[in-house]
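Consider the single chain below, provided in structure tokens and representing the form predicted on its own.
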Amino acid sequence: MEMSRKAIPYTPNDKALSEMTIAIVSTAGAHLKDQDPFNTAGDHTYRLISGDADTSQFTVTHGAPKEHYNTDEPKKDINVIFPLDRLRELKEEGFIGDVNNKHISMMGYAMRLKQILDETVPQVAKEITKSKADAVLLTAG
């Protein structure tokens, strides 16, 4: 598929989202502590994250002005921004059918508009496609 610059493309979706697996898909500079962080200069590269990963484990690292993004409660609490937890929570109520075996971390602010449409993005869409996940959350800093 042809990534489009001028719309999203409208990609129905017949499963009922009891039944679908969902992956989180975010901009918001999480990953775990054993990973390398970020460069926060700019940083047009992602993080792969396992779906069974310790959220205790997962640290942020982000270029934006601390004005503009404060780490310093995403990193108590991960799920703010990487809501690995609160899938897991909605799959244990049936509410979503399964939690991704993996999921996608990024940073924003990368200011590298040009190598993430041409190398990030199809290769994010690359990892969703050959995954199992049937939806994503998006999610940023």
The other form holds:
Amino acid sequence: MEMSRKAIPYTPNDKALSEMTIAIVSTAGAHLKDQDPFNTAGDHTYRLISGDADTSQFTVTHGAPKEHYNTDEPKKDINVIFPLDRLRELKEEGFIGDVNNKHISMMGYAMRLKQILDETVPQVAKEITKSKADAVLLTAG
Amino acid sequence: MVAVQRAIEMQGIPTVLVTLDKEQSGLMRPPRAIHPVGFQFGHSLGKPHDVETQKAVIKEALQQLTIKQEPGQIHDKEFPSY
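Having gone through the form predicted on its own, I am curious about the other one (the form predicted in complex with the partner chain); can you provide its structure?
Now the complete complex, all chains and molecules, led by this one.
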């Protein structure tokens, strides 16, 4: 579907956070160590991250210049860009209802803009709508 | 990033973006967004192992979902613990 820059899609929300299931979608290049790394020369693919993923098993692959995005930092603690542990804690505290069973990770600076808009973006939106997510938290680098 | 956000919103699921690149994200006009002021790239939600700041940023972002607002705005937010 063609998206207009002027008309901004906006879905109102009347649910309380304590009743909502939250998913993470990130373009910060996070992935599990046993998943294929992103191709830093250009990559329109995404990685599915399960809700029970172990945050000690993450790494980061990203094509941006290091002075723009230093991936050493999220490699020390993936929660700075992909906050699964924090969402789990917020669930325990009752601040949110649940952590989604599925999260999505992409690499920003991915160059392949047409493929991303034509293929990746609709696929990611479909993954989210098929999941239990009531809302999505998005993070970049 | 904002293209993904907009596509998800179009499917009827509310979203909120945490962006450190206010200029670039602003051009794309995100449905809902916050900008943690003064954070370095790579520290979207705070520094590694700074649980307090990370949680504060996430809470601030998610709370945007409960506030009726004009889409396309990016709200500057200060996090003194950063």
